[in-house]
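There is one chain below, alone, in structure tokens, taken in the form predicted alone.
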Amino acid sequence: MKIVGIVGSNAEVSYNRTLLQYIKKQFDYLFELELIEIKDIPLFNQSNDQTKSVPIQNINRKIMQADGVIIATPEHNHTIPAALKSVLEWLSFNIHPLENKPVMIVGASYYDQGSSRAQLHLRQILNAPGVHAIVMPGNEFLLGKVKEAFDNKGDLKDKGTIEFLSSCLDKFVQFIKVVSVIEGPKKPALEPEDLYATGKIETTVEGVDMYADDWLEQAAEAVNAVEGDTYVKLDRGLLTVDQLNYFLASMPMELTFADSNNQFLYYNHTLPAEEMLASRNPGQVGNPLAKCHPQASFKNVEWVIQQLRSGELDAVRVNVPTHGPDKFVVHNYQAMHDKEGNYVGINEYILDFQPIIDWYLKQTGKTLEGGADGVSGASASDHAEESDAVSGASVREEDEVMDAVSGASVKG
């Protein structure tokens, strides 16, 4: 069971943080817990709409993805802290991750009345409509005298203590199991994506028209970017960018990057665009990815970037046939994450493989026959519709398959 904890302070020392960590410590048979922290979240501002910035989006990605949630809030002027109050403002903006979603209070302060009132402020926040969280009923734990409450590794003194939170969290998990029974499987909707990228994120270049044919040569004036024989510091490797575009420009597969906020970045430009499995020309870099596709695609684009963001899928594959029988073409869709795991955009790979396939059955003397594959033994399809071989979800229906980054259609 998977359950998400948010620390219901941004402060740097925290006893509710300390709270979570002991649940998430000692705990650990009874469930999955992974701390949510709020000390980043911009204050909510609906005139300044940031529900589809990477921390909040984060968040809200966690949320929808646990099975339950857990809230330490600390107790200020009789109630809950103003950037909790403001996360949960985010939270039931435009986004609704807490919806239906069984939730648990705990709470820890420095007084005898452990943090009663702010727990009883936040249960009426969790029942307004936007927000519309299921709170477990009555097991409210209060942890009063909190300097007192812990020792100096974070662990709980009081045996008393100790055995009434295992109580409420073991009502909890029974909670979250009734709750989604009654509720029933439900798939949370996906957020609509901005095709045409009019959000910021931290790499965006600002001050360039992203439509200009020559927005690489702008944006590259305009952040100082290097070239040529300047060396770049990888995570493992130190590289020339001349030896970075001869590694990428040698790569058998034409490659693709379009950020999180939806714009196009990059391509290994190799040949002329009527050569490309997929059309590229270079006037494309720095489009919004609307400016790439016919509106006709804009559903199979969107759909594609959704799975991507939402961690519904790590990768969508796509068997294209249209390029002739000499050829296996597959677009391949591939998300991209930072080492905090949040999404970055999309990796988009296409690749014939028909060359390896001949090559590996003339090494190793294997054939494939009567529509078999006679290496691995499956069968080969006959429709036209694949499945992402990555997920086994299938890949939808339409009448034509589009490319969802590049924007080249792979119709014949």
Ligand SMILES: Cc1cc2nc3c(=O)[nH]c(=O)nc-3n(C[C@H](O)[C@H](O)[C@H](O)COP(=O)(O)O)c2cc1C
Contents of the next structure:
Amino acid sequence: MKIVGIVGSNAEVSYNRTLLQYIKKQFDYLFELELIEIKDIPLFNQSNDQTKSVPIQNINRKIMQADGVIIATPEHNHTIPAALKSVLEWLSFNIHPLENKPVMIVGASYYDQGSSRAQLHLRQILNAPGVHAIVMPGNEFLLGKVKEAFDNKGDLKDKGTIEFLSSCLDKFVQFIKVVSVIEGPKKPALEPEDLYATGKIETTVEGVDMYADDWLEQAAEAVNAVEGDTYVKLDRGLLTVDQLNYFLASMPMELTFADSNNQFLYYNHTLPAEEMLASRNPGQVGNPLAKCHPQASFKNVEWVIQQLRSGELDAVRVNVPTHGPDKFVVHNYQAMHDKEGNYVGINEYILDFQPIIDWYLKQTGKTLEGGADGVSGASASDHAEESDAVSGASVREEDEVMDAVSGASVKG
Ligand SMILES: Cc1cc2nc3c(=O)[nH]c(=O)nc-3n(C[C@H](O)[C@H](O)[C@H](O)COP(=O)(O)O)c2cc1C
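Having seen the form predicted alone, please provide the structure of the form predicted in complex with the ligand.
Then the entire complex follows, led off by the chain already shown.
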């Protein structure tokens, strides 16, 4: 069972964070708990919709994917902190990830009442129509006099408090199961994708026309990009930009990078467009994805990105049979994530598996059943199974996607 724990404080040092960390550590046999921080969420402002910003989309995605949510609220002036209220306003404005989500409230504060007034208010807020969470009744876990509650390892000291917390969490697990029976299996509504990349993420280069043929040259100048024999320190390596280019160009596949703002930023340019499995032109770099696909395929492109962004699928694989019987071309769409697991874009790699299959058969002496039609015939069903496993998509859905994503190359 996957639960997210929202730290209702934006303070560097927070007792409510300590409480959630304790729950994560102590009750790992009950559920997997991921903590969500709110300090990067901007202050809610109805006139400046930042729903699509990375921190809000991340919290949205994590809540949508979770079976339940635990909110640990501090008490500020007898209510919940403004920072937490602001987050709940974003989550009830244009997106509603808490809708019908089982929620448990806990709280820690300095004084005897242990955040009881804040918890009461939070209950009311979570019941508001735009939020519409399903809050577990009773089982109020109030941790008063919090300064004395934890030992120096961050563990609760009082046995009775631990037992009560344990019983509340047991009940929350049962509560989640009951809610899921009442609500039935529910797929979260996926947000529409902005294929025109009109948004902005931290790495978006501003002030350069995305549609310009020389976007790369202009953008590189705007950010003082390094090139040639300048060294770049990578996660586990040190290469010059030239070495990085040689390395990527030697990959036996066509590689494309589109960021989380749906902007096409890179491909390993080794062949002219007409010789590629999926044609790309140097001038396309920098374009929004809408410019890279025919309009008829937008629905399918959007579907692929939605699956990857939402985490419904980690990868989508599509066989494109239009290259003839001698090739088995697969477009692979792989979600990319940062170290915190946030979606940062798509790694698309396209390759012809046929030489690999041939090599495998030669090395192993194995044959494919099905004669002349062997490879495609045998793999047709294998592929359907494999695709289902990877993408979870039905064959029919894949066909649609295939039309979409291969649109450029089919025509090109
Ligand atoms: C502006 C402000 C108002 C506060 N009001 C209350 C209050 O009404 N009741 C209470 O028990 N504690 C109150 N406190 C103390 C909090 O309980 C304490 O700061 C607690 O550590 C906050 O939780 P955190 O450590 O997770 O940020 C207040 C603190 C601040 C900064």
